Structures are given as C-alpha cells and as structure tokens.
Amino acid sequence: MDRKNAFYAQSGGVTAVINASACGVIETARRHADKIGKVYAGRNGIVGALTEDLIDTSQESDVAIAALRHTPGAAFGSCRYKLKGLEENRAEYQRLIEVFRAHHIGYFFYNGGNDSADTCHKISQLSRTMGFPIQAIHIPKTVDNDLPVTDCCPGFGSAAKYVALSTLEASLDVASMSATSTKVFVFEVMGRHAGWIASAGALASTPERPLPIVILFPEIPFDQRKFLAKVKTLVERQGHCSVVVSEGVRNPEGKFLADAGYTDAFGHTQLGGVAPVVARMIYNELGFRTHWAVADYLQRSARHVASRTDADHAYAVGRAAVELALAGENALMVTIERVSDDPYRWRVGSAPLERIANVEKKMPETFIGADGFGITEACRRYLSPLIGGEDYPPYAGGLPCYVRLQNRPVPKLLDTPFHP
C-alpha cells in the first residue's frame, strides 16, 4: 500500500491546549504507520508550507510528543497569515499543492479558527482540480469560542477557567482594600465580536459566594449612563465591584471603545486597550478609585491552570481528525457534541467546512442577563462543565516541565523559492 505523508499546521493566536491537539494528531498517525508515512509540520503555520519550511516530527521521541499534551504555546510555531480568495491569489494555493505533491502529502490537518477553516476548505477544492487530491480536515482551536456548529472550541475552556479564577481572586483582593483604597477593578479580556470569554468572569460569583461583578459584552452596545449607574449602585451597596470587559465592546454607533486607529494583517481593527478607557470613565464620572489589568497573552497561555475538560477536548479532536481522514473523509471540521450538562457528557462529531468557514458564533440572547451586565442560568449551565477539572503539568523546581522540540527541517525538494 502506498503510504501518503501528512501535513499539520497551527494557525493564529495560540491556546493553552493547542499542542494537545498536535499530540493527538501525531500519536494517532504513529499508531497507523501502515497507512500514514511521516507527519510533517509547518514551521510557523501555513507560511511553512508556502516556503517549503517543513518539520519532520518523526525525529521526535514518543516521550517528547506525549509531553506536548501539557505544554502551552505552539510547538511548531503559528502565524497570522490569511490566504486571499482563489480568484484573487490562486498562486498561493497552487504553491501549497506543489509542496504537498513534492513531499507526497495526502493529508492536511489545519489547527485553527475561522480563517483557517476557510483555507482548509479552499485547499480541498483546488487540489481536486489540480489532479492531486488532498484530504483536508480542520481541527478547531480558538479561545474566542466563536466557531459555529461545534458546542465549544478547544482552547476556550482553559481561557475561561483563567478568567473565572482571576476575576474571583482579584475581586477578593479589591474587597479587602475597598474601605480606604480601590473600589473598582476593571479586567480586560479577549473577544473582538463575541463575549464568551468575558462571560466566564461571571462564574466567579456563586450563590454560596456572591460577588458584585459587571460583564461588558461586545453583543450589547455600550450605554455609558446605564453602566455607570450599575457600578454606582453596586459600590454603594457592597463597597466594591469588578468589571470584566471584552476588548470588542462598542458604542451605540458601532465604534470600538478601544479603537487604536489601525488594522492588523487580517484587516481587523487593532484594539488599543479598553480597560483604561473604562477605568478612567468610572473615576472621572463617579470618583471611585480604580485599578485595571489586561489579561492579554496570559489568558491563552496559562497551561498551569488549564481545564481538564478542555485538554481532553483538544486531544480528542486531533485524534479524530486523523481517524476521519483514514476513513476517507474530506473537507470536514471535527466538532464537540454535548450529550448532557449534569453530569457533563460529550462526544466527537464532524461538520462540512462550508458550514464553518467565515461564520462567527456570538453569545445568544438567552445567555445574557436581562440588564445586559451578567449571564443567565442557561449560560452558567453551558460554561461550568467547560472549566471543570484540573490537568496540572508535571513540576520540577517549582515550575512546570514544558517540552521544547528539536523541530528538525525536512530537505527542500523544489527549486523555486516562494516569498509570501
């Protein structure tokens, strides 16, 4: 039997568990060595494929690959590089197929969010027309939790756990100082168009341990008067409050509160920090002393407090991607299907990429509280299992033991260099 090689790449912002998906892909491929040759990884994502800068994962030991399951970051390097449409820039897609043909790659596993799902779909289509069919399977990954069809996205659960923990601990800190010092803590989290991460901050407050927490969602136009009235009421009643604000909060005219005035490589508005904007507003209008913080990379890299559920999801979708390809499937994304909330049960499924590519899942109205500043019980039932369980990495000397791969290059076979 002619064994084809596989190509795996990581795309976009990383997560605490994206390497667990890589582990799932590589370990599963090694168990099917009679059907899959080598697994090559793209150095720095899809750019590695375009430049024929491939990594030979077969040079890594089984122990090193297993350690990926508890290592954060992107082991092979990720990138923010959006391939344009087939009609606009057919040359890039043709280059990918040329590289795959040269290295006898028949399986393409792309681990990312909305844009990578679109790339995966286009490659599956174009490869057929070029006479070198590629089985393209998309592996979901995004802390934003905004991919459609799937119940949740690997990477989100751990980011949500970090935000819930940080909101809880910061709220207790503020409460202890509020009589004579800071009364409001403002915590900025990721989420350009969807408030999934911000919503997790509300989990810090429970019936057994109620805390005054305000959530600002991108889905709800920011009403300054209403917001300040909410903060004022909470501080007057309880002495303090915490505000969890999504980076993508907009005013009623649709402009980001934190619009920095320029765009990134994907054409997205670059956001300049909404936490100081909100904190300054509270101080200027209400006179309450505030402190603010931006979670930034910390929320997506905190593997030391990762959700066990999330780590299990991430490994499972990597494993399932290989199994789907070996079953002859193509142009699919692996999905997580929820069976029940309590006890939490789930299974792996799949969905056609045309239902995924360039579609964004926002918070449903039924998950946002009536006043627009909190979550409903339905949302709490949805979120709670996703942050469940601990999956601590091994420790030595007080710090986690994270693996660093050798990432040995594959010899180039094409004469023509390519510069993306």
Ligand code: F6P
The other form holds:
Amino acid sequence: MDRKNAFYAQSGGVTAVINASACGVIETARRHADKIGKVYAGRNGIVGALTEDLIDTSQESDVAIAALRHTPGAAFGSCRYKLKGLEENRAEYQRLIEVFRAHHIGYFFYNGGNDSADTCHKISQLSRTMGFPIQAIHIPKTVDNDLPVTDCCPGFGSAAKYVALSTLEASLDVASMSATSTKVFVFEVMGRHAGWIASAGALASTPERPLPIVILFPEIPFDQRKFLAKVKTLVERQGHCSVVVSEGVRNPEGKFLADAGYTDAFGHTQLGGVAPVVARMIYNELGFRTHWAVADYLQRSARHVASRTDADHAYAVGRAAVELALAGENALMVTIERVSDDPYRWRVGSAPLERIANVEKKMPETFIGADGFGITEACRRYLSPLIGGEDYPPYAGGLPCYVRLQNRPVPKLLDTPFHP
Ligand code: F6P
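Given the form predicted alone, corresponding form predicted together with the ligand:
Entire complex below, previous chain first.
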C-alpha cells in the first residue's frame, strides 16, 4: 500500500501543553504505521515547509516522544507567519506543493490558534484550488481560549490554572503586608481581545476562602473612575485587594492601555506593560502602596503546574486529528465538547475550518459580573473543571525532566532554495 507521509507543525504563541498534542499525533501515527508513513515536523511551523526544513520525527525514540507530553515550549519551533491568499502569492502555494510532493506528504496537521486555522484552511483547499491532493486537519491550541465552536482550547486550562494559583498566592502575601505596607497587587495576564485568562484570576476566591479580587476584562472599556472607586472600597473594607488585568484592556476610545508600539506579521499590536500603568494610577490617585507583576511567558510555559484536564485535552486533539485524517476527512478542526460540568465530562468532536478561521470567541456577557469587575457563577462552572487535576512532570535534581529532541533534518530533495 502507498503510505503517505504526514506533516505536523506548531504555530503561534506556544503553550505548556502544545507538545502533548505533538505526542498525540506522533504516537497515533506510529500505531497506524500500516497507513501513515513518517511524521515530518516543520521546523518553525509552516516556514519549515516553505524552506524544506523538515524534521524526521521517526529518528526519535518512543521514550523521547512520550516525554513530549510533559515538556513545555514548542519542540519543533513555532512561527508567526501569515500565508497570504492564493491570488496574492501563488508562488508560496506552488512551493508548498513542490515540497509536499517531493516528500510524499498527504496529511497536514497544523497546531495553532485563529491565524493558524486560517493557514490550515488554505492548505485544506489545495486539492480544489491547485489540484494537489492533501488532507488538512487543524489541532486547536491557544492560551487565549478564543477559538470558536470548541468548548475550550488546549493550553488555556494550564494558563488559567497558573493565573488562579498566582492570584491566590500573591493575595495571601499582600494580605499579610497590608496593615503597614502594600495594599494592592496588580497582576497582568495575556488575552489581547478576550478576557478568558483574566477571568481565571477570580477562581482564587472561593466561598470558603473569599478574597478581594478585581478583574479588568478587554471586553469592558476601562472606566478609571469606577475602577478606582472599586479598589478604594475593597481596601477600606478588607485592607487589601488584587487586580488581575488583561493585557488587552482598552480605554473608552478603544486604545490599548499597554500598546508597546509595534506589530507582528499579522498586524497585531505587541502588548505588555499595563500592570505598571494601573499600579501607578492606584498609587497616584488613592495613595495605596502597590506591587505589580507581568505574567507574560511564565503563564503559557508553566508546565510544572499544568492542569491535568488541559494536558488530557491536548493529547486527545492530537490523536483525534490523525484519526480524522485516516477516516478520509479534510478541512476540519478537532474540538472539545463538554458533556457535563460536574462531574466534568467531555469528548472530542470536529467542526469545519471555514467556521473557525479568523473568528475570535470573546467572553459572553453572562460570564461577566454586573459591575464588570468579576465573574458570574456560570463562568465559574465553566472555568473550574478546566484547571482541574495535576499532571506533574517527573523531576530530577529539583527540576522537571523536560526532553530535548534531536530534531534531525530530513535530507533536502529540492535544489531550489526558497526565502519566505
Ligand atoms: O498566542 C497568544 C498569545 O500568547 C497572546 O495572548 C499574546 O498577546 C501573544 O501570544 C504574544 O505573542 P508573541 O510571543 O508572538 O509576542
């Protein structure tokens, strides 16, 4: 039987569990070695396909591939690279086809968020648009949790757990100091357009152990007067509070409070630095001593405190992508479907990529509390299972045993270099 090889690549901002999806893809393909040849990984995402820089994952031992499940970062390198439309840059598609044909690639698995779903969708259309037979399946991943249709996105649960844990622990710290020193802790988290990660900060407060926490969502225009009044009331009543602010918070004119002044390949504004802006505002206007932190890459790389649910989701979507391809499917994204909240039950599903690409799912109004600074019970029911369970990596010498693959290149077969 003519076994086609598979191409797998990682794209966009990485997560603590994206390699668990890689593990799901490679282990499943190995189990179906009668139908799938080798899995070639793109070095640095789709860029690796364009430059014919392919990694031969068959050179890695089963043990190394299994260790991907608990290793953060992107084992094959990721990218922010926008594949233009066919009309705008036909040469790129011709090059991809040349590379896929030369390496006998018939399956394309792309592991990423919204922008990457668009890339995957474009590839999935290659047989229709350019007569090249390929099956493309998107594997969801984004800490931002903003892909539509799927109940949640692998990567989010672990980032949410990190933010909930950090908010809890820092709140205990500020509570200890507040009588004579710091009264407000400001914590900046990711999520450029959607407040999913910020909302997880609210999980630090429970009915058994209530904590004063203010959430600033990108969905709600920042109202300085209302915000300062909220902080003042909490500090006067409880002595302290924590503020979890999304990097994507905007003023009423729609301008990011933390615009770093430059953009990436997709035209997205680079964000970061809203925490010191908010902390200074609190100090200047209310006179409260503050501390602030920017979670930045820590929140999306913290595999040591990953959510078990999230790691399980990530593995399952990788496995399902291969199974869908083997069932003859194309142009789909694997989804997570929630069956029940408590006990939490879920299953894997799928959705057409045309419903996914470039669509962002924001927090629904029913998840944001009436004053705009907290979450509702419905949101808590949604979030809680996603941070559920621990999945500690093995440790040695006090540090996690993260694997580094050999990443041996597949010999190049084309003699024409390509510069994306
Ligand atoms: O991929 C999503 C994300 O983690 C965003 O929340 C964040 O704004 C962005 O990536 C940062 O991207 P980069 O690492 O390319 O600066």
